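One chain follows as structure tokens, the form predicted on its own.
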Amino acid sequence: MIIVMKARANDEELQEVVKKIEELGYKSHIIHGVERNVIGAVGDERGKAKLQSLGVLSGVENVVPILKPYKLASRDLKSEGTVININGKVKIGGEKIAVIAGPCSVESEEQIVESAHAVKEAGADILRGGAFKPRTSPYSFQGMEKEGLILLAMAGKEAGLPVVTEIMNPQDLDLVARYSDILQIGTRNVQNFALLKEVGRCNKPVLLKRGMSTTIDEFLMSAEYILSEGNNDVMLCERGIRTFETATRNTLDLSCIPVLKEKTHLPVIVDPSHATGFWTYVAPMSYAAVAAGADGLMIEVHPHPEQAESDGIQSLKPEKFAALMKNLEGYKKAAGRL
């Protein structure tokens, strides 16, 4: 159910409508809205009826039950979409288009510290770089994790750029966001519900990516995971699912992102890089992503990757990368973004 305050409500009958949805034993999630608040009450199905009560008291405007199995991630909750600050640099959602830029993982101090300060001068807005590698070979590069963290942070820092990284187990929650702005919940892991659960009860944005089989409505349960458990910034990342197809690495569905748009208010990120698997088809999809209404765009930057320990085939040289985010300008004008 979502309890749709009065226009004019004040505070104390918000946090009146707030001590009687927990009453009731229900979960409240308030969504604050330009002109009026919302609050969502989760819990057992079976009791809307006492839910429905709520509508007689000082404040509320309307009692409206939400059909859809992910009820906070509904836009039916919230009619217009979520911006999220980061850090209070950086606004994922709205006009702007982000880019989130860097290596796939962080190898040495010069190679991070050398992507960080080439991907802020093309005008990339967030870092990222992974620490914590989930492989599908054992004996593949698995990443440097602590020192890693410690490279990315130091060089987010230098650069002046907010950094994301990958999470995998819920026992480094506290030491990856000790070093991170962002979370990034990876395709594997999308349904890792413990995860969710743990990233959920974090104070820190979540950037949950799109497992390679997994339908649009089971992405979306997978946000309401995070959400349930009060974590309100996430973020949807795109990253290309697995057809028949062996061209590119995987096929990137475009037409998730309308779609998304029409189902959620959370914004949706594209990840062309891992979608096609290949540098060169990189920008054309960046710029189509945007054409489909993407928030944002994470792209994959090495200054060598020849010499990358992961995913090299696919990453952009920095010059490649500039003369994308420059051509970029036009489909985010023609799109009326910023």
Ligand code: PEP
Given for the second form:
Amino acid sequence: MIIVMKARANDEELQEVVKKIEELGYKSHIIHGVERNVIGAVGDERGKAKLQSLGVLSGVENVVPILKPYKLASRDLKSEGTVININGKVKIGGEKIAVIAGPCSVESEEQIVESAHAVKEAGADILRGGAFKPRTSPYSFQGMEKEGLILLAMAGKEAGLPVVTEIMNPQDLDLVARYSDILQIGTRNVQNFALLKEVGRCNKPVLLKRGMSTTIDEFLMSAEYILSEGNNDVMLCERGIRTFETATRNTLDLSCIPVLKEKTHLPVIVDPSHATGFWTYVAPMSYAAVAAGADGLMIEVHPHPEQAESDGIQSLKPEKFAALMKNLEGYKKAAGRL
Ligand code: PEP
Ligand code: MN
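Now that we've seen the form predicted on its own, could you pull up the form predicted in complex with phosphoenolpyruvate?
Time for the whole complex; same chain goes first.
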């Protein structure tokens, strides 16, 4: 249910509604709007009729049901787009297109520091680098783990960039959150509900990747798991889905961008590297993503892709990434973005 407060409602009236929601056994989520505040009341679907009675409280304009299965992620609850502030340095979901770039995996100090400086120089906003790697084969490079986290954080600091890295295991939350500004949930863990709940309880922004076989509604339900635990800073990342096509690693579902924009207030990032699997397709798909309304891009960049421990074929050399960033300017302008 959405409890819509009157434009003139004061804080006392708002708090009274919150108290009543909680007495009825529901969780309340206050959304501060420009004109008025709304409160999302979420919990057991069966008793929602009881929430209708809140309509009589002073300061309440209206009580409306949210018909979608996802409640807190829905645009019905919050019509303005969510803007996520990363350490007061970068905003994701605002007018500016946020670019996350860096290697698939952290491999050495030299590699990650060189990557950090290169992507910063080309205009990236956030540095990426995997330390815990979800590999199809147990015999492939699994990541540098804690050492990788330390090197990533150090390289980010040196270049003046916030960092993002994947968390695969709920037990690693404290460790990963200590070194990373954003927690990434990978495609393979999009329905690892224990992990989603765990990151929902911490106060770090989360980059949630779409499962390679999840529908848009299932993807939004995964975001709902994080939001329902109290973490409002969730960004969604389309990274390609499985189709019959084998010419690319996955199929970039560009149409999910306007669909997500309609259904949810959460920012949408596109990862053309994992979506296509080949560096040659990364630039055109980046431009297309911006044209379609994405709020940001996640791009794999490696100083020496031929030596990469993972995903070298889809990684851009720094000079190619710099050229992409330059060409992106025109597309950003055309899309009315900065
Ligand atoms: C990644 O971004 O490092 C990654 C493993 O991507 P995905 O989960 O989309 O495969
Ligand atoms: Mn990768």
